[in-house]
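Here's a solo chain for you in structure tokens, the form predicted on its own.
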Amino acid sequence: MNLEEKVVIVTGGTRGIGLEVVRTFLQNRARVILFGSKEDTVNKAIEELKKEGLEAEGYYPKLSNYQEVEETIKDIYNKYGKIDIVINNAGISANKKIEETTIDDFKNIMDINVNAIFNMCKAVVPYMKRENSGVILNTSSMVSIYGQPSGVGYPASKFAVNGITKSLARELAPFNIRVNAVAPGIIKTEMVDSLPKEVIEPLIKSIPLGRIGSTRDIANAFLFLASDMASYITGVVLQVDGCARN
């Protein structure tokens, strides 16, 4: 899936799934710009990739601030002359019961998981329309389909991501801009690695494929949806979960 000369932006690209997406797209010859929350984490990710012989560029706009996002997108467009693919991966999770969730907690989740995606899409769409071409991909979650027993803000935000995905797919189809999402299941990240064995083993038993997913499993799903192999796919929330079910 050669993405040579494609200009790709990945938010939340400094670790976990996001960093693996950046790595995978670079290995497929894309020009990748990663976004992170802080200068030091962006620089650390870029250095890690350099050690692997991969070269990326990085920015750290506050994604919930539209003006910062708009200015950064403009800078990237002016530098490269186009933006082909945007992957909205930045996000935070939640696990507090509703009585313990503050108004600020809920607002923060919505700012990062929903408003940031709106801001990115609003800023980038005019440039994609100029080219009559583009791909927007969002990170959803299996909890957007099944919910979760606590931390209501997280599944609520991912339900919103699905709505943005499906609605923009319809709105932007006349401009040859495809919009899809990937909904990861249980993925082997630092957070999952820190869980005790007695928590992990029942989770694995609930997955028909018999294993926890890898970050590369998710990156490959993004790669497929970004490529011309998915040129007739839009408005889809692709579950990548080993057929995990509640």
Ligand code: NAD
Given for the second form:
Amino acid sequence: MNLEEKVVIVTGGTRGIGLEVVRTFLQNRARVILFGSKEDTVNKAIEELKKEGLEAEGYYPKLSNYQEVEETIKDIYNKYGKIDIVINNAGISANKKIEETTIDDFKNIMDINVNAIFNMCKAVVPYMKRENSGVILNTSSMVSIYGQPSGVGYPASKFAVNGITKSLARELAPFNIRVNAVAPGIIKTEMVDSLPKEVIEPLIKSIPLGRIGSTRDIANAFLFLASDMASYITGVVLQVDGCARN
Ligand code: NAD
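Starting from the form predicted on its own shown above, please give the structure in the form predicted in complex with this ligand.
What follows is the whole complex; the chain from before opens it.
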């Protein structure tokens, strides 16, 4: 895929799925700006990419604060002259039972997984409308289809991500802005690596494709949806999960 000259923002781009998305888009010649939660993790990701001969820029706005997001997006627009693709990937998960989940836990997950996406979309859409062109991609999850047996805030937030995706796709289609989501299954990231063997092995055995997903599997799906190959696709939640049904 040739994304030459495309200006791409990836939130949660410092590690895991987001960092691989950044790497993949850079390898396909896009200009990529990664967002992280802290200066040091943003710098660490930029250094890691530099060692691979890849160059990205980084910012760390508080995604749940609309003013900070709006100012950062404005800076990026003023610097690059356009914003072609936004990938809303930053997210946190939850696994506590409802009795142990505090009101703040629930609010916090909604803030990062849902309100942050709203803020990013609200800030970026006026610039995309000016160009009559744009792509917004969101990271959902397989739990947005099936729910999960504990940690209700996480699937609730990802169902909301699908709602934002399908609704904005319809609202923004007349402006040639496509909005889609990728719903990963179980993906090999630091988070999954830290799970005990007895938890992860039965889960992997239950995946019909017989293996855990890689961050590259997910990045490739984002690459396809961002590219002109997907020019007639909008409002879709693409499951990339090896047919896992957990
Ligand atoms: P990760 O924990 O490795 O990375 C999360 C990223 O989000 C990091 O870059 C971090 O900086 C950013 N982030 C977290 N909290 C933030 C905050 N408050 N403000 C700004 N940025 C913040 O996780 P991952 O597994 O790579 O997950 C990335 C996305 O994929 C998430 O939306 C997650 O829900 C989704 N997902 C992951 C899996 C999986 O198996 N790993 C499966 C389904 C969906």
